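There is one chain below, alone, in structure tokens, taken in the form predicted on its own.
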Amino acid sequence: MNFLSIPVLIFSPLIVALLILSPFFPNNEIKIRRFSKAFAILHFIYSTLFLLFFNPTNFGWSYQKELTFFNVSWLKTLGITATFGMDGLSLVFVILTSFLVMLAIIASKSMIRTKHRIYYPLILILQSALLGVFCAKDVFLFFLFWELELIPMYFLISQWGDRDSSAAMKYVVYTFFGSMLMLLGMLVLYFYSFSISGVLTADIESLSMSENVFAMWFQAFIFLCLLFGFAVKLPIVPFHNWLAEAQVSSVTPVSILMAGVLLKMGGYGIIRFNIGLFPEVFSNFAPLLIILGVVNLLYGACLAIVQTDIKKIVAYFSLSSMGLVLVGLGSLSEAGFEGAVFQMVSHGLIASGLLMLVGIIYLRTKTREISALGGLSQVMPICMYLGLIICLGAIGVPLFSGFPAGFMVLVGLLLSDIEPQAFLVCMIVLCVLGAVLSAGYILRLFHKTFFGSVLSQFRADTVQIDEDGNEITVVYPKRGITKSEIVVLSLLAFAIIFFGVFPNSVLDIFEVTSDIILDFMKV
């Protein structure tokens, strides 16, 4: 449809961000927040229109558009173009991004108290960068948006999180070094492709068609360079050290975007580049990726079990969950591949819900120590009921989104052609063990937080002493949470149930893309 434009989808958040920063926009916190929220809602609706008019049976990219400058390509002489497109895989992550950005902005009403004129534009700039990553059809355009994401994230972590922490710098340093290796791989691929074909091109589709003329050792070198960059973002153990610190140090809406979308950039990159460009090399490395995925799953679960900070528990839950993505992709089967993508979507919703719960609890209790919490269901019953749905999704109960994701990954391992079979059986057993461990620490988090006796400081009408020695009365409303918090938790809970009951609503979108990639690997 003519009114559906990918450049509008990608750059409209950036334009709105610049508008808010301009001197013409009133420097009023309420107007800035409401304007940003209204735009985020409209942008999410606009992104869903791409789904309504998307033909899932169409092979290749849809809604393709090249941005030209006076009818000239971006860097025409170098074969580099500002071309955007969207296939089923891209569309899934585009809608997920718009949805979670909308929820993050809604949640910011109760979480953000200062610097509104800078905060909301940074969120919108981050949204443009993320959408550019998922829609770029050119290798260097992809890298440009990949790096652009670092700028708003650095300031969002450092200025509205724990300012005494080095988490923001650690995040940037880890991602930057990974990006440099990724850029090296892209440059070598670009120039070597030119030396063979005589044509300078950075188009992803063109490079994927020429990869079969490259020597296997050369493909493996580029494959590992790209994989390293994506491994940091996913993250894969041992490149995960930035995750827990960045998650804990970030304010809740930023944590939601980090866990819900940013980690998915790594998985998307592996699918688009490592699998899409080097299917044969990926097949050879598949057993190693399965092992790394299982290590992620178990290592993250073990770390989560011993944590006393509830936000760190959620951070290591993310590390563990992304291990299933690697396992599914490494299975080289249709069920495993689709399960991996569905796991990324499901984890984005579930982790966002868990982080929202943690943020709500911390906002009222001023603590994240699990031993200092208890009985909150009596002062925040609505929060408890919605939190129960999210936790059931996290432990993979049937009819919640976590179940079809994990189940498809395990079925994908069973149907895998990787030899020997004993290896696959061993990996399946370890994955089931990881699922059991995750159920243990998620249920512990939920039980210790919401049940048991209500500690005196959390009871309604509790008298406390302020910093000046004066008595103050803390009164918790009966429902315990604000309307904006209820909206965020309710939408996430609804999505977790809906996709758990109707997983094909997601799977059908990228089914054709999945078939293309898997058929390409079999050639």
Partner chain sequence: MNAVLTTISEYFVQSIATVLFLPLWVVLMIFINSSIPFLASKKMTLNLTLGSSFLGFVFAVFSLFYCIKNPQALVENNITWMSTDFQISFGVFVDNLSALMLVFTSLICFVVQLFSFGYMKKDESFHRFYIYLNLFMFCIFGFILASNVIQSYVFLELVGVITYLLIGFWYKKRSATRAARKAFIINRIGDVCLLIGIVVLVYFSVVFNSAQNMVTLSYSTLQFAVETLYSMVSDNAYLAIGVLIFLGIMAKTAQIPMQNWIVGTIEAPAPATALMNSFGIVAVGVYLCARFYPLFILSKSLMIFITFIGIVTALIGAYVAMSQNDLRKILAYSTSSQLGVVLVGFGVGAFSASIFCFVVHGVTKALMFLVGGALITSLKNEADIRYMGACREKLPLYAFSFFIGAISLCGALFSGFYSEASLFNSVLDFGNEFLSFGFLLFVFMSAFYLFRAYFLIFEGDKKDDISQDFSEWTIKCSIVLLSLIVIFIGYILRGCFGDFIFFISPDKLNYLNLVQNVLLLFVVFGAGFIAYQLYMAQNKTYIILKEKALNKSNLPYKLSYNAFYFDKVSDWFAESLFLRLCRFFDFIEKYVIGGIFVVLALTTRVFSYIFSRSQTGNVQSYVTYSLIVLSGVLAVVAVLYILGSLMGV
Second form
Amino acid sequence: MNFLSIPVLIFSPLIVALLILSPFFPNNEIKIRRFSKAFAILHFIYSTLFLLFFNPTNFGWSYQKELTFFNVSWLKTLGITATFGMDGLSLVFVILTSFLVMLAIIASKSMIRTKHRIYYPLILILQSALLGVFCAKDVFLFFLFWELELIPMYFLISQWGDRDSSAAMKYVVYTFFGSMLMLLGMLVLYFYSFSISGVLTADIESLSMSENVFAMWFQAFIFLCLLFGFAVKLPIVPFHNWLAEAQVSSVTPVSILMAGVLLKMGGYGIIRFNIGLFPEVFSNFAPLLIILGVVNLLYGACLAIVQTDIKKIVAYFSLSSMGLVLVGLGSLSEAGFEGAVFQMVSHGLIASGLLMLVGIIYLRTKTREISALGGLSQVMPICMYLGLIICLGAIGVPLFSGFPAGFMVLVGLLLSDIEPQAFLVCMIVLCVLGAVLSAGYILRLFHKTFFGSVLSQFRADTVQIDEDGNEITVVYPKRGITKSEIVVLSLLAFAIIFFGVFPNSVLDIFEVTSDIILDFMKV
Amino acid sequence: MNAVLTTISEYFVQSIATVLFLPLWVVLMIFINSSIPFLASKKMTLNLTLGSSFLGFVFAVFSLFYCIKNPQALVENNITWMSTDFQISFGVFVDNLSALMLVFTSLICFVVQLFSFGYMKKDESFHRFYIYLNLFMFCIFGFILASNVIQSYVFLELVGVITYLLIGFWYKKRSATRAARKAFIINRIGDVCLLIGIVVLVYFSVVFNSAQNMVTLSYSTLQFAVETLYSMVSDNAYLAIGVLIFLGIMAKTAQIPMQNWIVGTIEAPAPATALMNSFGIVAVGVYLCARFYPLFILSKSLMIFITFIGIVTALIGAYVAMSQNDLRKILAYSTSSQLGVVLVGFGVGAFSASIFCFVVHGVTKALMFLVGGALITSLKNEADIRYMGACREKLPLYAFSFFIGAISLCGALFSGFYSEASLFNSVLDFGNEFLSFGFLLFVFMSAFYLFRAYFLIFEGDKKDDISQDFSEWTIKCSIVLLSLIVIFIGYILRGCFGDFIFFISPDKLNYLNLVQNVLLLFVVFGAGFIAYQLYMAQNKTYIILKEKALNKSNLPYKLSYNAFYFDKVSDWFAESLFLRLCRFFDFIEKYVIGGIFVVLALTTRVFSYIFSRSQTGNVQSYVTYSLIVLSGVLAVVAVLYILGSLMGV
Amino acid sequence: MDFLTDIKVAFLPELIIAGFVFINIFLSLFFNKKFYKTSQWIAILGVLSAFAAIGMVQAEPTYQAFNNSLICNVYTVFFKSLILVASFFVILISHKVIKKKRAKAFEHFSILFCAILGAMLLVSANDFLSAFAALEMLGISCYLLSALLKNYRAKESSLKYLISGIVASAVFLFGVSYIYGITGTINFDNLMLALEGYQGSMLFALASIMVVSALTMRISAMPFANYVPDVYNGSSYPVGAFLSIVPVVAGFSFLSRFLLIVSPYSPALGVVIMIFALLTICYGVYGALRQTDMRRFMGYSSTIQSGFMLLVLGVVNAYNISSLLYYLICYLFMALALWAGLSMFYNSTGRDDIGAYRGVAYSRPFYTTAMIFVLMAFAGLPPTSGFLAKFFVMSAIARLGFMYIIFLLVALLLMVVGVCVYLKPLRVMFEKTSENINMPNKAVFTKITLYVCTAVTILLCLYSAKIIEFCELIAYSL
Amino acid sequence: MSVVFNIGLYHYLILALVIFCIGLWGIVVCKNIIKLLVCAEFILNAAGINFVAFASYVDVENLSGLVFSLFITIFAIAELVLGVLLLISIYKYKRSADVEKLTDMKG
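Would you generate the structure of this protein in the form predicted in complex with its partner chain, following the form predicted on its own above?
Time for the whole complex; same chain goes first.
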């Protein structure tokens, strides 16, 4: 399909962002918003076209394109090329990104009241970076896009949130710290594979260390360097501290993108690099990863239970969910792997939904303290029902998208070759313990906000300060929720149910890719 | 004629999936109906719902007919749901058991929906209630028709969700939402245990039995699968798997120690409570137990475990019910206790008697809850039986049907007689004296609390002003219908059960054994007599006894009244132990992990301060720094050289 | 005549620059005040014509001129063109400064041209004597340049610069004298011959360390970097831009040539240089964190960048030098862009404290976008050439082997702090403020410099294959 | 006549080193800018001594060290002049030649 070009997919948001930033674009809030919304919807449609023409049985990269500048490869002399490729795995994440960016932009209508001129371009630049990460076929291209996400995210967190820039700084420092170690690993990998093969190349596939040319400790060194970068992003427990703070201090659409897509970059990186390049080291480290995953799962859940800020609950829910991803990847089996990827997709939707709920509530009550909330079901019933669907998804009830993921991970864990079996059974027991805890804190969140006596400080109209410092009164419609919010929530709810009822619709897309990766590991 | 019937029934069986999706369609219709303000019609909602459940009933009856005609014939249709290392299918599976369950479930659903119209008519959330009921129908039908273990699990959890929704129906009431949450979480604990068991089963089916991958753990092959499993794994592992699966069943059937949530069901609207306690979530547990029976029966110790749990729950539940004052609580504990007995039946190997007992209990309990609900509404929401009395004069229908239900439930007459007697027979056959005695004790206590409730409510002095008869026609109609069913169903089913519903080979139900029957009746009416003396006749001796028993400091009474403090213990466990642990983690998160970053930031600041202060502005200090660095480096290099030359390198 | 041929063949640009020094001096005698605009045009003309002349010199093969005291080859031509490009943009952004001191405009440019000449000669120098002369020429002109503003601070900064410079020169001379004593020659070619088979000695190692550390003065690296923030603080923006680029470029060109000859015989040198580099980065990032004055900030910032460039010189090979060259190109443009941006702001508001930038993002989004890109380039974030430049430096070190990973690790960790440093101005720019910042759009040249250099900074990242090939070519020619 | 002290290369070098160190010491310690400049002359000329010494002992044919020392002298003077100029203009502002007071810019 000629009209399906990955560079267009990746760079069009960037170009649109520059267009909005340029002095020629009318400085009109509504025009900017509508324009970016229209673009995001078009972009989503375009990305689904990739799915439409995607052949799930195709072996290897389905779409591939090298971007050249005046017919010269990007860094030709170093063997580094700007090659983009898309296989089933990338495609899943690309569509997720595009979908969530679209929702974030729709949600921005009620969440963002100031600085539109900069906000929408930043979101679109972020989208470009994310898409680039998921499509990059070259190690350093991957790194470039990985870093590119940093600055827009910094501003999105610090400028439209709680005005607490320390959280944004924390995010930047953590991420950059991780990515620096990642860069170290990449560089060492790149040069040492050069010294073995004699070919300077940074293509992800050709860097693979399947043959045992290097000492194991050396491979493990690189592996850990890379893992560190992804661990900060995913996040894995000792490196997760940025997540809750960044989530809490950023505005809803940004948190949606953060929980929905940014965390997935970590998982994607682990799949592409740690599994794809170091199958043997990975299988040695797998038990460790499973333990880390379980720690994530339980630690996140335990923290979520005692939080009093509802957004923090959601943040720790994300932490907990990502633990399951790690467990699935560590299980080294097809079911576990697919479960992990499915979990990432599903968590993207569910966490976005929860964050959207929290955002809607916060906008109207001006508080996120759980003790100060209650009785919202009486003022915004529609929100409650949609919220119920999302919460059930978060708990992992069957026929919602959370269940197939968890189930596959659990079975995959048992199916893995790791010895001893008792260890695996223990891990399974701990995982399901996490499932019970999730029911606890999600229901707590749901009940304490929606049920109980009516809230006194709930206001259907909210005073906000616009760019010029004037007060604008925003009146919410009768049911307590605006149309754009309903659209976002119901799209998410629909997606959650759809993927729960038809998990194969996602699994089929990347089945072949996961086969390739796992076959590679078994060889 | 017969041929035509066969053809028709075959057609119905083949298209049984319609039953599953009809309620969903109705949900959609009700949703559309209710969201158009000027068209919203309660009648239409009722008709749609009744239509769907009636159609379900028709389908079920024809399937049953089909199953009777073709004994041991299975109908199974599957589609792939999820495929990875293994494939998971969804499908429908009709055999005798599921057909029978389907008949009763749809029937009770029909009755309950009919009842609800009158009961919920004035409620603002009328449509929502019917939506829930239809969702419930979807889930329970999906569960009953499930073709494999995983599908069962899926719908089992969904039934749990609907139960949660129904309990929390009046979500403005704190107690309702709290009970709903509790029910959900306790069920969830059971569910995940079950899930572990299922995951292990899936694992074995994938590893040892790869030919069966297509439909993992289908019920048609479960027997074979578990036998393979039994031969593969050690006894202890098998026991562990069995216990895990049974834990799921325990949660659903409200067995010790996960029985407390059943009291929460009373927070739901009465018809919903009736549904949940009869063919709702508890039925899920029993049905699952029947489905997994091939697994349980292979292990002797597992069967003993089941029996033990069952009898303990039966006794504790009945014991607790004896002292409760809230009518609905009495009935709820009674459910837990009765289901314990059903499990005892499974444990002693009386498969068909257990199912029989369960079916009878289901219809009876539905009747009693419906009557109870109507009654409480008539009494201006007064649920405490101590403040009721002499309701028989004003509400004769309720009194009569309640009496029928009570008599039946304690196994004296009507349907209950057949089921209880056959179960008792099996228990006696089992040959454990403690068990038999326990069973008799259970019968005694059940009869006692049922008669106590009856006497306190319907007889005796008038204690409170009884309001007018709460007489919607749908309510009366449904109660009458259900009473008739309670009276006759045992008689109808008594013959066919052992032939029709059995495990592996037909076992004839043995309910006619003069000695046993007389013993049972003696116990029941003995209990009835004591209750009569205590609450009706006002016999002096008994009164003193009663007052002694009801003394606040009397431990047996306190235990009974507070349901053995299970609530308190679990709360303590959650609050003091678990939450403290979580707070400890929170502390670590804030001050240890968060502290690392703070320390790093601080170090950076300190460094920055040092570097910036060292920039004094005096050029001499700059020169000094440069010279210090330079001479330091020079000195080190020189020393290294000298050392090198000394070492002879 | 031999002398004239040398000039004609290889040193026409220098001649032109020297000529313009005199032209400026000459003109300053007759024209003043009204002709300040003309002076800028003349200076531009001078740089452009020198640039044109560069195209005409004979670079291949290496041309030895003036008794082999100066050489001309691809390498020097490359550096000279860098210097001229930098000077060109510096002159472009000098608009406001010369407007301020009208009468001295020509003198300003004559000193500037002196400095350019010194830098170009330093690039070409092929013996220590000419190098010293060029260094002093560059140095003295720079001291003068930094003293040009009519306030006390300029004088103070100049004096600090001078004294640091003298010490550095003395250390340089001392080191050179020992090398001279050991080898008996000051010419690089002869030095190379003389050193062949030399086993190396303590004195030689110490001498080379002294020379290198003295040269760090010119490239604003530790141990002689403390003067940098003060000097930038005291001088005007264009002069700051000049000081942060031209001496650095020239210094690196000389340093790498010196190291190429010396480092094989002085094994400790590599590690010492890397330690110097890490010290420099450390000094830069931690110093910059607390700065509120933008020019001081720029001072620290240029030491950070120099530190990264110095890092690759720990081991001198073609790959490292090519990555240094690429870094220099990128640094040139991003530094010019940032100085242009800052001076644009200073010229319209008259403030250079960081607080003045509060809320710029809202009144001048396009300007802010450019500044974001430039600061990202400084921090080493994509999609700017700063990222690639840092990437090459890191890759060059990673390539050296596992022993150097510890240096790499420290540098990477310091980069994390570096990101915080460069995010600080950005954060301020986005802070909400009620006052509206009025930035008149008159400074066309400055604007051109800002946007062109920003664009180049970004394009260098994308269209980098050719540039890198080019750099490698030059590095291999050395 | 026997020479008591046979003055060789090393004596010159040591002399230069001593002068160099004295100069550096002076630069680090002296408060007065003029003294500072004088010390600067010390260190520059110390290097000059080195060059001359090496030229006469090592590089006898070319004597490029001698030329070098001439250049050093020239530039030293140039820098000295510049220093004095700056001192004068600084004195206008500060009325002091104390180098420790020239700390307007720091941190």
